[in-house]
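This document opens with one chain alone, in structure tokens, the form predicted alone.
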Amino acid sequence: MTQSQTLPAFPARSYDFVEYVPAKNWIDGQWVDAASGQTIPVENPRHGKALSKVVLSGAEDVDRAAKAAKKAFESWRRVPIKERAQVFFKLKELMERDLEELSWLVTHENGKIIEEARASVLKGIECVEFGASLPNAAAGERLEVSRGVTCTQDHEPLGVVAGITPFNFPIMVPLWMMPQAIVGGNAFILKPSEQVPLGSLKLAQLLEEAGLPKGVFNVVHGGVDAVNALCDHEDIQAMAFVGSTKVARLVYARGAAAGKSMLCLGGAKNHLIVVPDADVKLTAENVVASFTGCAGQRCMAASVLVAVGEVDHVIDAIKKRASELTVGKELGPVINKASEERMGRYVDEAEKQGAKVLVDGRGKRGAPEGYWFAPTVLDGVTEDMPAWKDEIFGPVLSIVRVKTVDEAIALENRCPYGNASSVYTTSGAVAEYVTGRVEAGMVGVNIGVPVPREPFGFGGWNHSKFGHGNITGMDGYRFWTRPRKITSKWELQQDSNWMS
């Protein structure tokens, strides 16, 4: 692919294998190749091979990121941000336009069943439609504050910022963070998992069609070179950031150590609270949809069942509609061998330990090819095993059991997580009582995957977030730019009060 070519469209409406374009840097209008000239495959989870190849990008690189950024920020700042809201109105009206094609190639690159990635494709549509209403939700602020003077205040750009986002969703998660960057003034180096890199060639290829001045929306690929050169460069004065705590933690420390603005969002261990008076059907079918979607391969995702109680009728038919999924068809691929090889790892260790294994997934696939793991479920998991600490990130829930609701929230605040949490009732006092006392940044009854919807923030609590407030919403917005104050006198005043 030459640097004058327009991207083919992708090429596949099934999960039969083709082969795509390799991902090049998009750094001022053009593709180009990273400075080291070094490339890795991009795989094909389902099919276990390559069906690209991405630049591994370095300090050069993001520097003529930066660069290209900065210039483009200079005329793109003192566009009204009406107007600067149309390129996402435009971006909304071409990603429906495009739909298919961008589900397919989140299928492809992540290993999604296409049903979750064009669930994804359209979350991330509808946080475009977020960022073209920002003119209205953002607009300045004027209050009279005494005879004669006024105080009003408006939200600045901050210049050039950038995120990093991670395999499990390559259009929506990037669409958390560059609409209210972007709407906001803001240019935008976008650093995508080099796994999944080509989702965000689409999102580079759009914006331009939506009308997107050059340099304004960048991609630089790579690995860890590319985030350290991202949290050193003296020109990027914010970035955020999804994937694990254990990167989210060392990223925020280095940022903020920089001087830039940090927002990180790590890992979680969501607890789903199960009490004997849950409906026995919605729990089943929302809790196996919680813990089993998107292969597990998400920060919503159910971790640990808190078994309250008698709950055996509620847990034989979480067991029973696991049990039924088809691999392969209800359920994708997870994102590589390590991933696979580290989930059966878990459940071994656990069935040494003393849980037992009630619905196993080890060795169970989809296809010949590919890396597959399928619905597990573990019961009598106990603190001290790995199960119950650590972030598994495939399909596995583990079943803890307890006697109180109140030993259920204890249970569940003593996770250093706090990401998501849900309580499975039909008792309006219970609901009440468990969501005003678990750490959690979101919260769910009777749901499983409390993801809230715009224009409520996406965010956690504790080891879940590092930084202040949600990355989506009008706090994403907040993140993004900075509040000028001013305050005016226009005339002398005639009489005094105690603000004289």
Given for the second form:
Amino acid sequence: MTQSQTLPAFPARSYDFVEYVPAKNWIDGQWVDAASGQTIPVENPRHGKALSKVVLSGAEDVDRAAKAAKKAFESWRRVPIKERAQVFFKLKELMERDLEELSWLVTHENGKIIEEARASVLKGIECVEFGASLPNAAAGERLEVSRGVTCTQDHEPLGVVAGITPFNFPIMVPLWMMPQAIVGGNAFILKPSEQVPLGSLKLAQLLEEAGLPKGVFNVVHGGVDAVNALCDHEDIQAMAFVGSTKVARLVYARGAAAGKSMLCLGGAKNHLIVVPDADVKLTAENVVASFTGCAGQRCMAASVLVAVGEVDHVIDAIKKRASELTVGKELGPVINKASEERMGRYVDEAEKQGAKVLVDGRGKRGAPEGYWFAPTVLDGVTEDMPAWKDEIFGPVLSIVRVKTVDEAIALENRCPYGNASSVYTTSGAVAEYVTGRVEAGMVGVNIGVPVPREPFGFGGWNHSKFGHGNITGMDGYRFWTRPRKITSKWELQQDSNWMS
Ligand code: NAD
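Got the form predicted alone; could you also share the form predicted together with nicotinamide-adenine-dinucleotide (NAD)?
Then the entire complex follows, led off by the chain already shown.
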């Protein structure tokens, strides 16, 4: 019996508190402790107490994982891509089988309400599906480029690669990276957020059950030390990062300095532009779902509503809808005490600076324990306020008033982030004008969370991303592989030219 078979099923089927096994590293098909012997608690944000603990790794653990991955890579790269993809067909089936278990696990370690957790796992499954489909999309090219001379191009794996992920989507974000990387022939090391390490235990176990050879997927837990060791390790060829802009910038620079290909997705401050002809019901429901979903802890969440001209009728509907949400049932907790306090400070400060608190989420809780912040709407926010400038990463919507669509676009463009932006209008001309001018990589029309689903790639612009291309879709596959061009000739041509 392998050690992974001893990992028990996650038992919860409700929000009631349960404990779970400690999160150890998964290296070369074994659960192992970190060399430091150190652990930190993993909290259930709804209950505000530890459901597990996680090991803290450093350079020694990363080296151990890199060595195992390097060894596994040598045979994995020789497995035909169609066979590599079979593991992901199987993983999809296993994730569907264990959908409820995976979803409750996300709910308990991250805090999302169960419907949101389920949606996030389903989106992860969609990424697995894309990975499984790669043999149909990733065939190489061949062309006779000159008389008797043929050029072929195919995509070779890089070797050992790594991914670093944030707390807000414990299953989904690792699956933005790992299917393309592993189907592409690489061996992968995942460093999940130390706040939500448990989802990756299940992913490791399911990949083993799906038939992935040991050492092709490894998990190293921890924080800054583990990330720095990954950036510095000479056997790791490429790294993707998803997290805050501050850390994305640091990791991008450190990994690139060590010669790695880097793609680092950062934070966001998404602007939603509402014009007077917007459909009131659609806009209100959509804006509220965008800024309160996952308790506002999404990089695609609405953060600023740019109100163009007279749109008080829409704002009234947003205010009503946001006030109606039941905290604890329709809105989950925020990740930790520090987040709850940070949100409070932003609202207090905006109010002090003259913003009007239309809906006040301060002090409203979904349960006596845990970390909570209810939907909050601030009106009259101005550009000098931190509530406009900073990523609050909670269910707080800042309304900035402008007179024209051009002013709205200019405001959005002054925001250094560039993840997502949306426009709410019933006019095709206005929609086209705005979508062609906002500084964002993912733009919505009457959609507050404009996630480009597979096969389209996910990725922002400006301070929301360092590196080239998207993280999902074919860009992801290209990031994790390198094109090899082979030019051949098999006989001397009579009518020679410069290439013959
Ligand atoms: P974070 O930046 O604090 O942590 C992300 C990862 O980096 C974690 O694995 C963490 O252990 C590690 N880390 C933290 N500090 C570090 C440091 N100083 N040096 C090296 N590594 C470090 O992010 P978070 O709080 O876990 O997640 C929320 C953030 O992620 C938000 O800013 C959100 O917008 C962003 N996010 C972005 C996207 C996107 O697609 N652009 C998607 C999801 C989340």
